[in-house]
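Form predicted on its own, single chain, as structure tokens, below.
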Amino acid sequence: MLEIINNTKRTTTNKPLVYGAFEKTDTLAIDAKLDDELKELIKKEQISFKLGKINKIFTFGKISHDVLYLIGLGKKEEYSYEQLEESLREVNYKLGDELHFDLASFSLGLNDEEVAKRIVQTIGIYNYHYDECLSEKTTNQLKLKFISEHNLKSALEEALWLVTAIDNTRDLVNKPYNYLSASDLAEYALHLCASLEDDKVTARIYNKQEIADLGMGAFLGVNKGSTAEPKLIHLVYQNGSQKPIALVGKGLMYDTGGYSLKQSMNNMKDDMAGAATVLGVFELVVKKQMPINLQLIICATDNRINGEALLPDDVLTAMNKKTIEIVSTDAEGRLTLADAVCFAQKQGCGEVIDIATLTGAVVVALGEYTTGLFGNDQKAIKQMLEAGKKANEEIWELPINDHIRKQVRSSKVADLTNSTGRTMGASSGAAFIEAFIDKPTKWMHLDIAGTSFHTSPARKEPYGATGVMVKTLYQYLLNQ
């Protein structure tokens, strides 16, 4: 958790002192009682400004701060905003209770405003730490404090709406089922829209009686094995002249595959990532007061087994009317997506975007840092690749071809099939949701089953739900 603070100069505090700087740097003109110790320290290669180094050097009283952190910068000529987000890593709570950031250290060639925001951004999502189910809790408290001549406040409070946004959505994820059910999702959501305290927002929770009379018969096929009463969640902001942005996020709290049973089910609690996702991006554009229209749809259940579960074999009939032939009853995500997708358009949405923990087959392409992007509107493709870059969030668009479409409709005894098998599988998943889509709708799909929960970090992040895809799609939305 942080707390920030915009200083214009430097205080007479005995807490941290942190300062950025790069390689080859002969000397560094911090405070003259502490120059010839620093140089001679350079010199003596007994510290390094390698990219992310920590040098942590203690002032013996020559100047207020006890600590001086020097953190690594890495090469001058190399130096961007994801250098920098690289850089900070590994500086957390575990450095003190509050740091001092002489920002003018980090941001040479940078926008002052930017690195703050990026400095913000890093450390609370490196600095995260998710405790509910343990006894002994974790005191993470961080105070950031920034010395600057220039006036943070707007850029500083954007960025901590953007990581408690990020936390708020990592912790519904890292949530276990039996701490999170659709119902517990659902009431997350009107407590979120109440503490909003804004009257452009509105909120309405569906039963599962309202939900049949919808006709969402693919939905509720998931839900037949299941004794946990299904949720549809619609949360609207209307502040904008255009059509609404509808975000729709998959909701499954806890995937057994049904009968098409799982070999290993271990964190399949992460598979409403995509429900968190737009959970924690809604927060964020009522806070930004964004002059836009948005929707956000969640159909919240969980994929069980009882004597009433779907069956592979069984024909669905969607919202729009389109019959599904169950290949595999672990295809289910895109089952409630497909009456999601077509419930935003009957609200009048232009554009949806859906996020998804859809196929693991996302992951064989594509590794666990990478999200896949499908859609049918090369413009807002090309607007979200942009808006991953500035996030620093990594994204790949993959193709559906004709071939691909032609297998999700080569069902003998039905519009679709469910599933197309191993081979092409992020693509199959992705064309079945575009058979949901009516023209001129634009449409983009974002898989994040690899990137939304990591059990190896390999980056130096929390165990666990990483938030991804907020940051991009905030960023997509502020772009519009």
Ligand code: BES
Second form
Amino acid sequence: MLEIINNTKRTTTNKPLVYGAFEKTDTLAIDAKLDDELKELIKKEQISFKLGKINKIFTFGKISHDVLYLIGLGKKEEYSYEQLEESLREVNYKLGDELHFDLASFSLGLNDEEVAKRIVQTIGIYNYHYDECLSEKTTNQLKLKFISEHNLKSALEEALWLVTAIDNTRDLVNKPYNYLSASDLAEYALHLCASLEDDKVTARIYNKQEIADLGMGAFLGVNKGSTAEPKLIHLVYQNGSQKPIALVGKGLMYDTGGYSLKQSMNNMKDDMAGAATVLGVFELVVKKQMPINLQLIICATDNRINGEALLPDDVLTAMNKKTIEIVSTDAEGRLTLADAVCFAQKQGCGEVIDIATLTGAVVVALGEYTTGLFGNDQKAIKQMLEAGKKANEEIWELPINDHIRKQVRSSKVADLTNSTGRTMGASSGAAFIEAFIDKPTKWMHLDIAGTSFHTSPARKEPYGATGVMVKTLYQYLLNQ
Ligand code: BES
Ligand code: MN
Ligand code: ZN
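Would you mind giving the form predicted together with the named molecule, to go alongside the form predicted on its own above?
Next comes the full complex, and the chain you just saw is listed first.
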């Protein structure tokens, strides 16, 4: 969908030229070849360089490019990578199938390689669309070419990896349940590993019997009412000397709520976004050949009802033998995550990061553009926040306090309760998972219930899956 080429010389193509300009610019270098006509247009306020404004200029043969797109970069004094990304939100296949970027016009005061990377990433991400189930396909083919003196090869390659991984993540999330069951996801994971062609990668899929043999009673409880088999997906990448880091993704292929049935369950195909995210990150880590040990763990199932289904008041026994009273069968994600983090620690992982569409409460608290972060290690939390900043994905830390820890342990009939009522919903989910983390394991939890799927995009992003946190987690691991 996206192809990138680094050109050092100006070519004689008629494809559009894309050029960045700041507010209050009155002369542009390119204008010399256009008989100073841009100057006139600026003077007459017929074009402007407000952030994100796209001005389409026909060049009538004065330069080889038929069209010049002047992109508004906003205020020069405030220019940053974030501002650059913002300026590009509407640059996509609709402008043409091949765009030639004058890199220097975008990189004022910034690093050329990083600017090229951000251009590819941003346009790649905004150029995405999901048409698997449409009979009429749109071709969003887009080639980006860069006119620059710099050698951008490795920067562009890495950016393209990122776009591909994020798009793969979004494809998985956008697929309806009848296109992607737990077994299909397991197959995808195996296929991904095979395609990476790396003997440092190993994969194992556990079936229902093998999951039972591991003692994962919480995970199996969620699957009880489903006719589809659960799958435990375990991928390993070994290329370091430290204890492995585990990435655990919530893999609820569909969440109906179970007998605590959701009133509105539309879009709950997105409840496996955590799993899709960690698969995207895994792909990147292997391509980048990061010098780390990484393990990926996904407890994949759907949450449905039949005569066998889990009931409120049931008590489940997790892999670590802790018992859980089911207050709501709709608080199912934490059940699967409990067993997943136990499994991660049993594998010897020293750090566990789980990512999950866990609570509606986090959406109420932080909205659709901010991911909630919890954890037991302030240094790691700080690093994750910094990675989010660098990746231009907003994250906010939320608390786990003793009050909520106590509530999670307030069941009269079991060690833990899976739901604690209306207040502090996001923290309650986090505190529940935390109860399965043993010292000295470092642990973080990212709640992406609000950020992973956008039904009314407010920032020009495509409808549906966002691929949020792939960039941040990649950046976090790069810094390790
Ligand atoms: N998958 C949902 C959370 C969710 C909500 C994801 C909105 C995406 C958008 C989760 O399994 C859930 O149902 N959580 C319950 C927990 C409650 C019963 C303690 C919730 O948030 O209502
Ligand atoms: Mn639920
Ligand atoms: Zn759920």
